[in-house]
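Below you'll find only one chain, the form predicted on its own, shown as structure tokens.
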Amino acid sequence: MSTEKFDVAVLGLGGMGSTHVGAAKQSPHVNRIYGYEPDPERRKQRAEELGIIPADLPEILANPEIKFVSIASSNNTHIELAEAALRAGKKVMCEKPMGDTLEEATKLIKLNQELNGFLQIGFELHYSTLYMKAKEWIDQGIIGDVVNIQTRYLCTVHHAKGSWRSKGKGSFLIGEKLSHYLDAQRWFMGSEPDTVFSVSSPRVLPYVEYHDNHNITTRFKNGGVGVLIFTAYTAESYHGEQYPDLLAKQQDDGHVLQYLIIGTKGMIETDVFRRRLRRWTFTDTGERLDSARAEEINYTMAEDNAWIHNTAGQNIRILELVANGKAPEVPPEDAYQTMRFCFAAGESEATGKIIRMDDLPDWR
């Protein structure tokens, strides 16, 4: 199949933006790479550091050679930049969340549909080997019907007090951080949430206005149940020290990022800090149900990015889709359902009520 080469622009040149630039440099479909930051001096500095071309936003939007725009800026700018890029005829990849409100996200979806545009929201676990392999086992029916998903994520806050991430309020971390893991619960369960109940205990982090812990329980429409437990402070703090193998250090210092995906015929465990994917089988012996470990896959430090959070691989794949004129693999309509899921958890914490998903706005 013949493919097209084109210029791209990355909007937002912070840590995530540098990952987007790196992915564009690896793509065989990319010619020139432009970079945008609202502050001209920072734009120039970061573009020089990343080896790309600095450009202001009107210049990027008006340049017909720039076919693709990648949005890696702060959350509150996503809607504005995505709308501008779509109206300018660009193909767009945008980091989550889609917007600050469901109404904003609905307008973005409808604009994309009206323009017959290309818009994919960044949920890179769909491209990360650890979770792709788990999903492959589920789809093969190896563990039967998924009935229960338990997710534990215990970490340490890593951003400084003055960063934009430290200024979020209320249920900020659900959309900012936990949306990946709630999205994966939807993906693994193969069903949409029906009811959501979430609670948070008093904050341990005194300098933030958001809840620094979450306990989210979900009943899905197929009857399955999901639980996500998160804390932002229990693991040992990391200050950029040099470790030959950071994950090996973190696996025993309080860090946990683990799924237990339980089916009627077996179970799958994903364990990030132990670099491990395991599978159990359940067998009816006539006397009892026997559970036995059936398979284990381990990966190396060199494979961490591809297995755990494959943002670069996701972006390279999206550029391939654009070059070949294909549609997004994770369309914005699907990403919106994860956004609704996050909003339901936040509303439950704010009101103390069980939230029925059917009571929340939908984009349709």
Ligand SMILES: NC(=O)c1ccc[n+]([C@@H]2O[C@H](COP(=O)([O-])OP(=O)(O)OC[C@H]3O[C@@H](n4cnc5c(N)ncnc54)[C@H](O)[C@@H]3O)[C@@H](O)[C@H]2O)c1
Given for the second form:
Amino acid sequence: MSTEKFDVAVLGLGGMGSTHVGAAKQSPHVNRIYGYEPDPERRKQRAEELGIIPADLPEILANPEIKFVSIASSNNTHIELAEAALRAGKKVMCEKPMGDTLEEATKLIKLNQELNGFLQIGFELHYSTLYMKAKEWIDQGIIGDVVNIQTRYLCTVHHAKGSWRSKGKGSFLIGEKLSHYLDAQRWFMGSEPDTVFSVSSPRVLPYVEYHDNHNITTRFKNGGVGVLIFTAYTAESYHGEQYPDLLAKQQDDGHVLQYLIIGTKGMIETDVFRRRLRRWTFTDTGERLDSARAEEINYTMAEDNAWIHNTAGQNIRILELVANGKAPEVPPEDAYQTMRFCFAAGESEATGKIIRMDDLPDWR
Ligand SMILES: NC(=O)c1ccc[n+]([C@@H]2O[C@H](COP(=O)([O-])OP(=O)(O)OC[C@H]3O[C@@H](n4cnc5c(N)ncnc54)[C@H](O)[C@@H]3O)[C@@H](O)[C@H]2O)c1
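Would you mind giving the form predicted together with the ligand, to go alongside the form predicted on its own above?
Every component of the complex follows; first up is the chain already shown.
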């Protein structure tokens, strides 16, 4: 295990940028932490608030002590920043989605391959215990072959009017918000999507131009099917700071974030708002197939981040990979397939057609 230490930089010092800074502070491999925002005033102010060193982008790119750069800026800047950082020889972690188009994501993948670079995309459900444990059960064969995955995600988005998110258009939310949950469907199914059909009704949110609801149905190449149902406005609104135990508040106010992963020998349920992971086993009794609840794991409020949204743990792990000269665990080629999946759902909504994945561009 390497004890190497290096300097790092975080590009984009908003909400997620502060999580990236927090993770860097916890990593045993990090010396100095630099931070970049395009506006010098904001850069200085945010660096002060986060206790890091403000720096301009050219300064960061030219500094050989800075070995690792993480990108937590708004989506439309990811490609440009990732490309600049890779060209400067930095190891890079970039938040999802990789970019705005499949073409630019393809270019980034090719550049990374040419440079033999390190580029990992931020799909932190792969590092969140609730989903890791479900995946572990699937890989152990406990529920047999996965045949059906149902994801329900009902929430309130609180994108402030005029923010970069609220300016998203069309199927923006699929890449921005649902990419994690389609990515996890690919991960759990262990197979790539084959055909995708998605519909979206007229929106309820009055001040956005993106679709605020999605019903995405997928047939995977192994024959399994998936469905993801999402609404952005149904659950009761809240202001986080008023509620010390936010999840308890949200448990019965319309919030749902649940997977049912159904296999030939059992089922797994992940339930964020009930802080619960459960599984069932199916047994052939001779007369019929019986189902019985076999296991339930609960976790506490203190464990929420690690269980459901472990960006910090993900980034700490990525820094460990970099220090040890290891390859990314979620490489851009894999993240690209999730991006294609998101685009297929968007295209289906725009055209009313079933989209065959083979008809979409691929980076290869
Ligand atoms: N993995 C996750 O679960 C997760 C969760 C939240 C956000 N994100 C992703 O993280 C990114 C940031 O989201 P956020 O919630 O922090 O948004 P935010 O609006 O709070 O912060 C974005 C920051 O980027 C800065 N910025 C804009 N252009 C820039 C540029 N060219 N270079 C550097 N900085 C620039 C903005 O000034 C702002 O401070 C998004 O891509 C988002 O999709 C991921």
